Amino acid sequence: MSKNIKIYTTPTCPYCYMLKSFLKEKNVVFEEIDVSSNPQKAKELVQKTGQMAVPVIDIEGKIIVGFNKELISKELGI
């Protein structure tokens, strides 16, 4: 069963690219949300995290701020 994974990113964020590369490398399917071009999703991000930092990964409602490879791997079981 695949998990519902959303990542909040911006085009200028180097850690966002690292996160996307890591997830693709591990064959993890995710929905990417560019908060720089979507004010509604940016607001959603702030509501979920209390901040405007990216990247943020939402794994079935579990929020991880930043590219924390160990925590993300543990949460995804990879």
The other form holds:
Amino acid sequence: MSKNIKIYTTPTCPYCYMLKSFLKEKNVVFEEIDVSSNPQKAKELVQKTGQMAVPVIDIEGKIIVGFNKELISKELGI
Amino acid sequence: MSDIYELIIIGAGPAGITASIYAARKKMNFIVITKDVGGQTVLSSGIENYTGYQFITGVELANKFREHIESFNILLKENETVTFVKKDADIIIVETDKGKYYAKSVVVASGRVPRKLNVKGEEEFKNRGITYCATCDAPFFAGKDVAVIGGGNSALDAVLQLIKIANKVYLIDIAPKLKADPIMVEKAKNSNIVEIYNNTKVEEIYGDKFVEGIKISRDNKIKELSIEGIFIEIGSIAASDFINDVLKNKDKEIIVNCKCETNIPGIFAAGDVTNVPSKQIIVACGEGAKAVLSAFEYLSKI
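The block above covers the form predicted alone; next, return the form predicted in complex with the partner chain.
Next comes the full complex, this chain leading.
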């Protein structure tokens, strides 16, 4: 069963790009939210994480700030 | 005691990756310990001086680097931070946040990290208004008042990005004159939302949950600015704090000779963490190759 995964990104952020290529390589399906074009979502993200930073990955409610490959892999079970 | 490797490579930026490729081809018994693959390369938006590529983005080049090392069977310990390196008798001990490793030789290729201001509030408000990556986090500050600290090209780069989205941009530089390229300085000066403070020092960053303001001083006069975002762009510094016994210059760069040897036999260093003057991707790659060839030669003699 595939998990409900959302990622929050900005278009110019290199670590967002790395996160996306990593997920694609592992065939993980995700929804991408570009916070630069969506101020409301940016606000929500700050409230959710308490931080103003991207990328953020939300794996079924478990939030990881930054491209932390090890934590993300662990959470995804890959 | 666990395995003693012939070589441990610390870091997987251009220097560490090239070192790994050479070590793999020499069939050395080695591991690579690194926080990430690509190092500072990923932060470069466009590279036009890496031979063979007329243009490539930093992320793309980092991916090419990754593909290249993954074509070998290399033991890559990613997401692992080296905390301490010491030579004890003939063995070099490498401690990390996850364990302890032993080797006969080490190549330090840990690169550089963003320089910090070292003021009150800097640690506390990291990612809570303070960022070291303008290209990543600028969109969070749309419509807000922000400050950029620094006077070089990266600081001005941040200012020019923020002009498009912020309400007000304060540029705070400790030097009397901005040292960024004049074309960038001119663009910043022409914007009516940019206010430049030269000869100005940051004293403190304050706030509650997030940044609310900054205390600055000029001619011993303290001033407070209400801002929500702070972009610290004051350059980088050699990531060499985990190793004390090697000789370093005043900028914490590890001093090496033309064979990438440090003052300690068996410990080599390569790339931006060293005192080699040109901090360039292609130079770091070359230095990484040299360091491993020197380590190989060293191992054949002990």
